[in-house]
Amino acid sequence: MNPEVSGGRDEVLLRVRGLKVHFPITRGIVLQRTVGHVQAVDGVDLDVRRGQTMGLVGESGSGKSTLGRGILRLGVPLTAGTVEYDGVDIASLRGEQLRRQRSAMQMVFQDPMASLNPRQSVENLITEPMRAHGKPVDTTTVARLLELVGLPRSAALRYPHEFSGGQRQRLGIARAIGLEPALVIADEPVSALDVSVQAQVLNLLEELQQRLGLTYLVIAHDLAVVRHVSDDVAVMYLGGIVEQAGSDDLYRSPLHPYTRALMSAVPVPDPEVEDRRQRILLRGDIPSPAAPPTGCRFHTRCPYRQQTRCDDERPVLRELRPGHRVACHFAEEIDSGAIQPAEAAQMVGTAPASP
């Protein structure tokens, strides 16, 4: 997915810095106090490229969803940081302002059934945005949406519940273009879908990339959805985005250990590889964003873990390779083999993992 597109696919049409997202934990019925935070997302840094799809990986609770809300400005507010599309600074834009900003950024919700509501048509789910924001509208706009997301023109007189999950996809997208945004987050666009309409989904988010010159965040826990879609992935553990690189660098030589964990489990379509190739296997679970371990995040789980930095000092997000950035202390004495996983016992295999 990288079509030349006009300003250079080089420019930066998004630009995340320094974000954070804490919900407040409250105790108390009538004086409510607070006693603690919530950290969803904590100083994420991030550039998505004009044009490009930006994919972003990590495990359930890790806080994708939430970013690409907060990205958004949807119904998640904004502890700290810059949220900048394309050179303005969303995180600061207030009621008319914003309001306007939006209809530039658009998202594609997981569930197709809860984000479209069954009492109203699809020609009125598809034109309400538009109409919010004072774009003209009439059945020829509608049936020209359609046909882009490959659904006959007749579709505009019938509900939701008359369609297959896949097909209803289609009108969340549908309903996402309408409004000629640049930007468009898909939160876990195929995984409510069966297999076999996953990959029809995904050419479709491809053939309209193509055509619009549409930018994408594409939010997924399936690896190889992510391969598939990704001009760049970014990792992301516990509310911080600990690897991002480009699609094939990153899949062909993960530098941080929870990048190789994940990449180790997806599966190789050759049984003697397969067999043969070793998987890291994480202790535990992700540990909760109300209580976060100090020092480096994923410490409390990593097989490299170095008590001298890991469990004190919290690593950045540094450049290792042109366009590689990685947030480990000991990255470059992990890709070495200077430094070996402490206990053998969570390494199963004896080759290493090419997924």
Partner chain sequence: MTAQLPTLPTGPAAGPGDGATVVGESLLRGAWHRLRRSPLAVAGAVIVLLFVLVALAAPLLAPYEPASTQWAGDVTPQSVPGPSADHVLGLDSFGSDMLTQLLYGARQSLIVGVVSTLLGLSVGAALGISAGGLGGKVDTAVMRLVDILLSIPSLLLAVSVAAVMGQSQLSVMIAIGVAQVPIFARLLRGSMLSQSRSDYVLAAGALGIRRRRIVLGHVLPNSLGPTIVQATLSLATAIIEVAALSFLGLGDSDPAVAEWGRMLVAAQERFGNDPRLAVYPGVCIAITALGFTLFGEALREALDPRQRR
Contents of the next structure:
Amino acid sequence: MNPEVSGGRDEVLLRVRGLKVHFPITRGIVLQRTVGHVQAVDGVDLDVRRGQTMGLVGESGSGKSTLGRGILRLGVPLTAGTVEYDGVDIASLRGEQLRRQRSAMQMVFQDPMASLNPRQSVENLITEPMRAHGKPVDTTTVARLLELVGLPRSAALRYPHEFSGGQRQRLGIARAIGLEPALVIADEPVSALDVSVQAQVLNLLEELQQRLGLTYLVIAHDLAVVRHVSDDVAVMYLGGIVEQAGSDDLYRSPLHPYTRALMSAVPVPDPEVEDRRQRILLRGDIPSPAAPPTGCRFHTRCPYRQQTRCDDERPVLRELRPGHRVACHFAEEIDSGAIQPAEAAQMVGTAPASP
Amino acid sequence: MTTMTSATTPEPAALLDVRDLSVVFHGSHGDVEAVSEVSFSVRPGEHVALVGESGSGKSVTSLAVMGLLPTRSAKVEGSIRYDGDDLLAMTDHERRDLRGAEMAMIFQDPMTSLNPVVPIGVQIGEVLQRHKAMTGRQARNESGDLLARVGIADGSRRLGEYPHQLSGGMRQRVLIAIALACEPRLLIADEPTTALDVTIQAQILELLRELVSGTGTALVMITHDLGVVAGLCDQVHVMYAGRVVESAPRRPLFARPRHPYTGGLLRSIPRLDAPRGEPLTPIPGSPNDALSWAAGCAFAPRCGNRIDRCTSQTPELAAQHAYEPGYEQALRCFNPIGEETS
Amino acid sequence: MTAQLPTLPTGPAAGPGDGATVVGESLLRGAWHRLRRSPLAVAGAVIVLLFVLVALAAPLLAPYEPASTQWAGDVTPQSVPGPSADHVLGLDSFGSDMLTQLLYGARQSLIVGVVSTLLGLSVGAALGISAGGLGGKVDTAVMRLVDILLSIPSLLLAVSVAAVMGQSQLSVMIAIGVAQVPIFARLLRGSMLSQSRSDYVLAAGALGIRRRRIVLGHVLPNSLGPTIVQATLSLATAIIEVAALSFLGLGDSDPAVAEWGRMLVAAQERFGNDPRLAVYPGVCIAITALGFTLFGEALREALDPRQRR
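For comparison with the form predicted on its own, produce the structure of the form predicted in complex with the partner chain.
Next comes the full complex, and the chain you just saw is listed first.
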């Protein structure tokens, strides 16, 4: 299965190939008929290397969360493609086999309150999954895990609603790492938290990665958060990856017009920067994944759109520089300045009042 | 208490002047002081930000200014002067006339802020008919123009659409159109882009910037996002646990934050332009850990600059030397960044 | 403005932080605290408690034997003897002691109410759990059955059962119980389905917890709140329906058994002369039903997750 495996372990822990998740849209109550498909994820290739963090960034409708759940096989039927974990194709696993597989791949949820059963004490909610996987549980287990995520031992007897948002997220993390997973998929792990608390959870995730050798797939809409925690970043738009590169590389020289627009749209907490920078304003909204545009899915909003090729031909991810892949027909021309944005009005500088 | 040291230059009269505002909620668990000692002013055309996290009192402050707090359970004290008139002395009826016509508000969630069963054209027209005494036909024409102004293409044809037929960004545009229908002189925006995607947020912020600067409308921006503040607001008030802890014009605030909370916030946010690998310095604890201001500084349990005095004495908001005349600069801290005593 | 008020933050005092030393307050205990603070809940609980005590202790409290008609001679076609030293509330139309009959009537109502509600609850819950927990075809089949039951007015259903099974206490209980089945089944299925969609159920799936355990250990306990409330409210309905069935002549065939509904029937023909004969049992029914309703509504509010901090 793995050409790279030659005696030693494969460097890639998670390998996703051609993954598609299409949800049927049905009409009718008694006789349901399928009238179309929401192409939430439409052909994604992704490699997550062992011990590294892959960041997945995108806006709503990009399919980033569906991709995460599809990889975990969590209530999301895979339409096509393979998900290979540590050399084993898990896309075909069912029932008890799939359940056993779950201890190796864990998830951290966005809303820590909603993802914890309000009736379970902390001790219970940490030990229940461990028991389900036959992991040894003794009196020190819970205390050790709580300490690992920076909570006091006394937390064991309390209930989720007694904690603050940040502490609840720590509980969710403690529960996940209790199963000793190799891969953790964190779906918007900090977006529900107060600003001053987000950094605590991000630092905790990094600390745990170093101590436990975890591999992360971090899914978020916040580009700054993703860039901060990730070694590699993949940018998703309407079900597909449009650009993938090393974190610094992506920030320094984004190649895809969408990535450029996204970066220029993220506000920076610094007036000096804000006043100088140019914004690329995108027109309109993200189209519906039920009726994605033909050709390049970004062409309806792209300021660099070129007649007919962008409308007709869907670009594939291609490697422009080592480790930097982009799905744009004209990435080189845009990068070199040969193609200019169509409407100059779309580019705005911001210059508010003086101070 | 926040008397400006820069009284030498004549200031333009404030459009909105809030002094010593306090809001107490009567609840089943006893009274909760959500906001106290809040003072700030907004001049015509000025962009003022109230920044804070959950529980900071920023939204309650804005609702108090709008007069939208439930009169039975919330006790509002202090003074809120609009154009010289004391809003707290007005009758409900007078305040209603002022809302929409003179001051308008945009909320975070554009879905719940719009009536789901009424076409958007009717919702905009309603405001025009009520405050500008327009006829139905006039209001309909004007509504179409308004939608076009907020960037909704062929606005007049979309008047019959319902909120659920629109995207989040479009709904927020409709809300802005409603807010701006009567050309208010004061616009309060409570987290107007928090529920939106980044690229849509950029569109809406740009729209606000355009609309407000073109008309000289004063803007009060309520947000937790310091990035949004940096690009949009002249004057910033940072709130924590119901009080203002630091006031400053945006440049000095971001360049040289003085309050440990402001500084902590800035150090804890990942920045897109910061070199990667630079560790974040989080503020320990959570906003829930705030102490009562009666016993000292509410931020003391989370503060790295804490000294003995912080837990025994309540710090006052003291006016600072103004960076630029006409701006408010004040600080509520015994041991500010840059002049630590220990 | 068509804007709605956003929910108000409860301020800095809300929620225990790091330093709080509270030890595990569970949801139920939280509900108990809220319940104790509500005056209506306390009033309802007092009524319910009194009712149960009276029902249990009827033999001790009643001054005479139940259903003894030893004073039948004092009753004339025109009038029934009113309150006196021997009979605090007077006699009823059969010549029994009114107070005794009312006390034993409470006992009867409690037995029928509890048994029929338990019956409706257990059958309804079994159907609801299988529909909500198994889903798919089982769900469809069970819910169609329940829909059919639900489309028949509950009193009519009770009347039919009583008519088929004959007049007996048991048939009254079964009749009322059967009428409650669809209510409990729908309620439990509905709340199980909505709980199944919540994040913590997804999380449990991601953690590799077995499906059986997720349904019975996570979904079910979190879905019980509304069912418990409904059971309390159902007791009130059951007590009224017992009275109604007796009133329609479908109750226990033994006319001597004290039962509030039948006391109302008997009082009917003497209402012009002796309205108190109807007033006493009527007031008893109303107060008891009110007690259970108040308590049930307060319970609903106390268990409401939105009340949680």
